[in-house]
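Just the one chain here, the form predicted on its own, laid out as structure tokens.
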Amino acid sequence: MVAALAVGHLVAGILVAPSASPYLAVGNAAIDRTPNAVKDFAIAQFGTSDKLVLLLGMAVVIALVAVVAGLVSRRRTLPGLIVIVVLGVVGILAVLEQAGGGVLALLAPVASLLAGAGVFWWLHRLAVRRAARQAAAVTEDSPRQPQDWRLRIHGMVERELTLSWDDLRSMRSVERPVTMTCVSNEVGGPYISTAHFTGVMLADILDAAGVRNGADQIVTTSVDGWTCGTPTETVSDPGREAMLAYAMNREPLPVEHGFPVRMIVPGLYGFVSATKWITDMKLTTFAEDRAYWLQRDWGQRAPIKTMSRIDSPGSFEQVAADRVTLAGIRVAQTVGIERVEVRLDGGQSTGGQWTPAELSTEVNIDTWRMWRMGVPGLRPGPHTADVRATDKSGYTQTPERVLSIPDGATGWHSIRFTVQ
């Protein structure tokens, strides 16, 4: 954006006239369209500097637009090019209005547009090549990098340990699919996923270190200094199969998912269980140490709440009358799902009754299950659907809506769709 404005201003000043500068032309066009009351206010506040204030304000807005355009263009050039072309056309129209017609007047805004597009394209190619080189370097070095990894286990233990990568890989491994959920996930939200993890049982590591009585918390630390507090009893439970994972979907952990080693504790929200790039593990107490999010008044133990979600149809989607099938996921980790029920249009046509949905095969109690329900004979027009789940302990999701912070959202997920 800086290149575009600079070239347009320079060409206007040297070859045409200052009024042909796209930047100044847009500013003047904005002033012409400003209501008199606003102009009078600006003059009263800024005096003869009113135009300068306007131009500075334009610069701030353009800079913000440039930042947003850059962020959304990290993978593809199309969004950035669209922004550049749109602003270029605005500049051309403003110059035609302010500097008069003729080909000469268009030199500056056209040069501005071409310079912006060209520099953007060049910078984007440089960034892509740099990213490719970095990815290649990580791939080339990845077999060696884990060799430098160390995990210190200390605090309220009988034997302080320091595990190396070779130590970890020599231990008994486990492999299982696990669903992970972020506490920031709102009702029906997207921050939930399932992957196949391979790693070492945390219970085995704690047995090797020997946990002292009273150590009710495990504080783990990431390579960047972030801390996470996890209940010791949860991690020590062999049935929970909490692990230090080093593979995901039978491949080495991606860097963004914690390479080389991360923690996985089924049944707890990520902020108390899912330390990535783990380097330190301290056995302590909740009274003695407060991890990062606990210091900010988030939950202390944070078990994942029973939840269900409608994925199809999407909100406000239009569907054919003969193809209405509701489908989604549900989760009740460490307990398992007993049933999922759906209610259409607030139960107006069924006396408030809920209809059981068909459940997919349960992989294990720590992964989500799919559900679906065909709905024939719906009249054309708008409809609503609500979903709720009941876990194997007999608990049914509450309809009460609670925000996700400090320890997880609650409430029924609802959507609105239209039958054609």
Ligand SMILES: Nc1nc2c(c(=O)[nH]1)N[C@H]1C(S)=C(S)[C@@H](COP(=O)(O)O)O[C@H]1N2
Given for the second form:
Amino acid sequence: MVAALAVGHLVAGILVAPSASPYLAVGNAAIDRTPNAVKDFAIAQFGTSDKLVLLLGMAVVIALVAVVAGLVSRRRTLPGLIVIVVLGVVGILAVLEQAGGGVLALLAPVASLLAGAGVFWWLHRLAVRRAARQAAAVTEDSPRQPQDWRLRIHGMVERELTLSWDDLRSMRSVERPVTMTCVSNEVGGPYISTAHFTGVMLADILDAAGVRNGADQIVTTSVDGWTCGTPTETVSDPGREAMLAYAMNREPLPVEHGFPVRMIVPGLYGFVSATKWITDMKLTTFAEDRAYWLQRDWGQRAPIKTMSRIDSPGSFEQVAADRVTLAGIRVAQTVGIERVEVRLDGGQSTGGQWTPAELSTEVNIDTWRMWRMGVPGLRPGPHTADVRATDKSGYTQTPERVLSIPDGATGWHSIRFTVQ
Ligand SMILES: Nc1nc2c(c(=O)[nH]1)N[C@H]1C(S)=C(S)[C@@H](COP(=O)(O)O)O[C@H]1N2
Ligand SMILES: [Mo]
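Since we've got the form predicted on its own here, give me the form predicted together with this ligand too.
Below is the entire complex, every chain and molecule, led by the chain shown above.
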């Protein structure tokens, strides 16, 4: 639009006469059509600047029209070209009316129209080509990305290392199911899942780099700059099998779960251990570096707390009397699960006692186990159920409720349900 107006004005000024400028001609044509009352009002308000105000107002309106025309032309040039032709014809008609003077006067508005259409067509082609280039870059790059991926291991180490995808794949691999938990879960929360991970032991990588004494924290950084601080002792503990995972459920890591490589440390909440899209690993100290969530008031060290949850029945569910089975999950990573107990209606019928539930087979100590308990003969009406777990260290979940911030919620999960 700027090109059209500028060319029209220039051609009129140099070759014809100022009155043949489409911009001025449209302004003058508008003034001719304005009722006297409005004209008087404008003169009273703006004095001798009235024409300037009109021309500026026109500029604003034309700019807005240009923006809208641009937005509706993102896919095709036709909408933009229609707007340009319509405005061009308005310019031609205005010049014919205002400047008279036959064919020569048409030079400026026609030049204006052609310049507008030409520049629009050219800019549109540039934009479309750029978009196509970007789209092509995305599709070509993604399968190649592991080739570009590097992990730098530096800081308090004997030897700085830079690992490529091929380096990683040539190392000894480990494979196991691990349950991952987000610290943001309140009691009974849903942010927990189990997957089968394949990767390289982080302990092997730390051995290769040689950790210097006193490096009590590993700060890892993802490609988008997120940082995570993990205790070195947890990662180097060979019994723990902390890993740099490159496969999940025997397929490449999905992009949203950290492709090409992420960290998995059993027993630690995700925000202090599970760096996705990892590119940098720095051996340092807790005194020296503060990771992303620590700067936002979450905890510094955050082992996953032993938890249990009732998944069935759901809260406030109606259940048929002959098929009441309570069921759920529980985890006690790195320690293992000793037992799960359930208490119905606050222990009314059991003298406050808890009843042990049946546990599914243990896959390994770092994955959740399901539990269930059949309760025949419950009277119709409302009931409550509480669950608590005890792990192999002898710890039984505390009833004390604390919020998830800063390092994980505690408390028993309780539900209400109705027997029909
Ligand atoms: N790069 C990066 N990694 C990250 C996070 C993040 O925001 N950015 N969030 C962490 C948190 S808080 C959790 S709970 C887990 C979640 O992993 P998931 O998305 O695979 O479920 O990733 C962790 N790794
Ligand atoms: Mo999280």
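The structure presented is a predicted model; accordingly, all values stated were derived computationally and were not measured. We call the rigid core whatever largest set of C-alpha positions still superposes within 1.5 Å between the two forms. Residue numbers count along the first chain shown, from 1.
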For this session: Classify W122 as shifted (yes) or not shifted (no) between these two forms, where shifted means its C-alpha moves by 2 Å or more with the rigid core superposed.
Result: yes
Problem set entry | Core superposition between these two forms, C-alpha change of R379 at least 2 Å | no
For this session: Please check if I14 moves between these two forms, taking a CA shift of 2 Å or more relative to the superposed core as movement.
Result: yes
